[in-house]
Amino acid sequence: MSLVPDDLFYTKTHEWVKIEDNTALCGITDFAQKELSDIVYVDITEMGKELNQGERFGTIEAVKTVSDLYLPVSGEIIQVNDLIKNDPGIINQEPYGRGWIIKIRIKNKEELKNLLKAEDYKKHIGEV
């Protein structure tokens, strides 16, 4: 059973979002990190780049595969987690804590309506 905190929003592509005023922290879910297995590298689109909801913002490489990362809400990438640059395995250990990936300055909060709440995400991954 995967950990799915109630206070976050989720995408169908397994990113999570934590809203803090007009910014959002973003990472991948516990389900995703378990599916990927050992994460060995994260490549993020350059900081300061503005992207639209659903656009690719980077890739995550694990022992098994490489997966694209998609922006959950439109906005500007204002910070990349330095911890995961040096030790991407932190994502496996703490996907909702120190393993966050980027911080976004949100362009349009209305887009949060397009994201899943915890119960809907649990149904999406078949854990209800």
Given for the second form:
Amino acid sequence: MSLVPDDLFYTKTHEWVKIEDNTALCGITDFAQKELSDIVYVDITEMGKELNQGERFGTIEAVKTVSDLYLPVSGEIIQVNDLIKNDPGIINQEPYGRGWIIKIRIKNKEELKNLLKAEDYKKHIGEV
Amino acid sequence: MRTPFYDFHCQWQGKMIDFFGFEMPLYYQGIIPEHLAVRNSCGLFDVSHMGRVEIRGKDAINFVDFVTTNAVKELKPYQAQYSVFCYESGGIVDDLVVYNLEDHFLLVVNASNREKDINWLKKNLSGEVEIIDRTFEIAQLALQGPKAEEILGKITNSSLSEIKFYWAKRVKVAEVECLVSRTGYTGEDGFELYFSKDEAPKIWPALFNAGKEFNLVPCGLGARNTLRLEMRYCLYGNDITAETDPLSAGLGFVVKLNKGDFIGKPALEGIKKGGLKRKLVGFEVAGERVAREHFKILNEKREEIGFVTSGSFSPSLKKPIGLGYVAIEYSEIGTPLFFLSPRGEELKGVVVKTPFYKMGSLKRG
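Would you mind giving the form predicted in complex with the partner chain, to go alongside the form predicted on its own above?
Below: every chain and molecule of the assembly, starting with the one above.
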């Protein structure tokens, strides 16, 4: 079973969001990291740009496959986790902790209602 | 379908995936650690999903020789050989390992092709020959890595050093009758074990007990793929298919045009005479991105000259590597290549000498 913490929001594309006032931390879920297997590189192409909810902001390269990253809420990417630049495998080990990927300045908190809560995400990945 | 080791895969928390109808582990702890365990110590693969087909009867040797491209008649008892089945066109039906087991031949084929292969064998049947699918009676494990002989040696009373590369022997492993061959598809020293599926619950724990001091780990399909790719071993469905021939794939060493007649011989002679139009080459990619299967390969003028058939991050070399077909004039080592992803991203790379990984214990031994 995958770990799905209750205090986070989720996208159908397997990103998680943790709200901190007007910013949010974003990473990929435990389910996603298991599906991808060993992550070897994370490429954030849209650093510093303002993007809309659901827009692609980067790519995750794993041994087995490659996957796109989608912005869970509209806003600007204001920080990329330095830890994962040097050791992207941290995302596999701690997807919700040290393996967070970006920090976003949120544009519109109303959009959070478009995201999934833990229970709904569990249903989405078929683990209820 | 499940192999006799399914319960062990679950017990070891394998990430199970569907692999051509088989529920197989993609990885347990991770592809990279499993890959490195095989390079540095030892890993165990369940390869029971592969097809095991016996060929028996008075005309078995002529039949196997006729349907494969390698020289079956040169095989001594208990010797094995890598080979391919070809269509009349020279296209590849499958790649396989042929064992001469004295009174019969054992053909080990890809799981994805087992039914196709058996139908194709039946279609080409001639003489007094019996084709028996043993896939679901016999289990198969691959113990791979520089420590393989030490580990297996602890639970057998037979000398394993007598088994040379691509030879086999009947030995007892943990009191179980096994056919043990010094074969594998990783570039490391190692063995493949064939035994009755009923003995599976005995063999798996015995190997892990023996391998404990060497940190023997179970390995999934993920590591199997990266290991074979680092050695430039071909994967059916990707690097070799019905649309490719063994000569262009760099498998000329298993095509014996000077032996008697075999299926595909005239076509392969024609390809050789006419000169290769394209070739499967190894490449490295600059940067971190991987040029994956189906990426187009371009030349410096950005003209399409081929396509990628296998691409992955190499855990041993820590960079992206791959295989692809290119027009023959672009196959020289050092030729710059460009890769175009389906989304239009461009990566840069170069044709390199293979195998990518040159330090395998197979070479040291």
